[in-house]
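This document opens with one chain alone, in structure tokens, the form predicted alone.
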Amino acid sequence: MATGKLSGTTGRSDRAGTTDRRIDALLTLLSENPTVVISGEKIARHIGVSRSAVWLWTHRLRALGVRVKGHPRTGYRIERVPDVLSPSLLRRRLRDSPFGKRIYHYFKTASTNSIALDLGHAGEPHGAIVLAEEQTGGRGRAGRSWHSEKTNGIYMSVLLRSQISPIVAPVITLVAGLAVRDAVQEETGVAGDLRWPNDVLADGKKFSGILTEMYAKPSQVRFVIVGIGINVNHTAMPAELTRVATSLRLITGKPVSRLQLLVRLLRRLDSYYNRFLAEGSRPILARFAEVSTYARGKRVRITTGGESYVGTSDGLEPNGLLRVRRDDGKTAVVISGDVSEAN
């Protein structure tokens, strides 16, 4: 099991399909000494098995996609370092953060919102996680689908508990999309544009979506899960795709460690979602403004429901909706829908 609440030595996990622990320890043990053979008693002592049940777990991760080689009398080698969001080696670069307290990680699962949403309702505390490697059912916004090809994105949700009102509850979607630009600057020198309300892009092209899914009462907010998908190591994307989304590694031509841009992402979505507790809306919105091109004087269409208009953008609201001045005149408050460049 490869969360932060661990279930003793049955290595049951305490959410149908999380990874096992042991897998996860003995990912960590390898990855973190990948010229080294490591015998087979050191791995039954580090992962708690017998040592006649190692070839076992060697197994297990073989299935999984990461190669071990096992050298004949002496023990086990990874012959490549996977990029695996390992919940033990991401705990160890977020001994500080809330982020890193508890994770809860899947080798394939079908939505991390979905798991989180559940989690929510079950009593989990802010600040867990919810990763997975492979998602089968990724949601988008408006019921949309999220292309999350096998080990080369970020798919995770993150439960937030805090007490503030619905009504500028739209801002942290913002938050989110601040962090993940900042951290993908960061880790790759991309400076990626941000479309309102939850979109991430490159040269036009969106690498970056995030979910916003919120359980609140009429006055205050129980808990939101914030869904976040990011196409890192995709070398193609489907054909159908292929104009409007593109990945890090197509932007920059070289791969990028997941592991390192998810740290630096919490990190960021820590900094950015305290300072919004702490300040208000403000400083998040001047941030916004500053980064975005669609935050004002961008030409946009706005379509939602069945209405679709032209217009040209105008700023952001004091809870976080977007403000457009319509060609025909009027002003409107874009609560939700649809925003694309305007032709």
The other form holds:
Amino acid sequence: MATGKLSGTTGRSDRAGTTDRRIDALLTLLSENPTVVISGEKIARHIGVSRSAVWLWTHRLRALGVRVKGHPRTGYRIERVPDVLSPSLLRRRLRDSPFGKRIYHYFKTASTNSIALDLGHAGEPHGAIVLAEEQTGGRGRAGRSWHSEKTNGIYMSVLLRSQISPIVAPVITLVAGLAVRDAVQEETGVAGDLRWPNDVLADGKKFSGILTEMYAKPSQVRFVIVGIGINVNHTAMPAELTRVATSLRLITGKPVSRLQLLVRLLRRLDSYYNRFLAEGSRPILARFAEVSTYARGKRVRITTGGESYVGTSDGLEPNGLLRVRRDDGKTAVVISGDVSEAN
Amino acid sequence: MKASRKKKNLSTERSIPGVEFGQVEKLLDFMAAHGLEEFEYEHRGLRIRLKKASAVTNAATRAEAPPRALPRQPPAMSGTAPDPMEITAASSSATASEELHIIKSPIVGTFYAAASPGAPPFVKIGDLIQPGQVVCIIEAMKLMNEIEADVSGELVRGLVENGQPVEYGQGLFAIRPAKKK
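Other form of same protein, the form predicted in complex with the partner chain, not the form predicted alone:
Whole complex next, starting from this chain.
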């Protein structure tokens, strides 16, 4: 795999795996002219390599699974526009968004959240995103893993920097879940359900999970990393997950454009997040109550800190925590833990 | 350190201007007798807020709030104004001769001593802590808040059990700050 740093970044060893700028440029050039044969000379000029090196870069692109036809004498043509989350294709569609400015794309990495954390500590600005076509160590809550199949999902971490108090920061997890849910509905028509705080489900099965990490001083958040995993084009789930997990393709029966979905997601995230900064938690909680069947009147089992009980959800506290009327008559306020549907 | 371990009780000699611990204890009894979880009192610029540690739990059981005796440990207290004074459960157990620094929770959440179940804890008693070092995670709503030490020094005591809920501002660790050169 090609290594090197993406344009606009400071080269640090832990980012050496980012997709090479030239691969990105080549992919974009071919993708945007899918019916045209492009001469080696034009490619050389466009991506900034010598004419004799063009074959090497097209070879590298092929090694990444992109079908490119042709050779140095005839020129090159892409056979099928791949659904790669190419930074330049994304950037072009996100010109007016804070999330289109700094994009770190990896074909393969352990965890996008880990990279985003390093970026956060290194002073990377608000809106930077880290994308991976494949994660080898995708993380979930409590050390669980996230099944991150190659090029079939969206595996992304978003860096947020705002002058907010840590006390209100947990509401960002609702913001992220709402953004995923709405983006999916726009792109595919699937009206997902939100399982508090932010799993996105269809037909009772999860297709998106979100893990948020925060670094804060007591009075002020330094930065927040929102890690989002979406199962998009998986044609099957691993056997151990089929009962609880699904993908958008399995739900709709059709392939879904990850690029389009991701653009919608980042736009939604921007708008919900700005709404949260401007108006506080209230509109976010109200929207959650609108679209989540888990917000109120849902029979739920809560498992937290070794304790497990069944009850009926009873709305959200002003800070976003879930109220549950337990079957034993007590009222519980859930801070963390696993929520599942109960009978 | 030896002396401070025993001083779990607010009625010890340690004095805070304007606060008589005998009276605080009466307040605690009053709270217990009436099943109160929180009590706030303000007089001449001195404000005392008493809150039972059990007021919010991982799944706070309100109806359960027992009118039984309060735990032996004092509940978290915070006083403000006229001088910036802070009394917490943790600082009350430090001796006057030993100023311990308390790392506090910036949010309501669940305390985790390690990154994942079964993993070694971030820190243990006796560790020398550096500023910026992650000492624990507080989780709320699947938001993992990595708590960093804000001073350097020796970790003297953990104040919360793994998996337990914590309040905003609750002490998490006591650190004996390194001597300034």
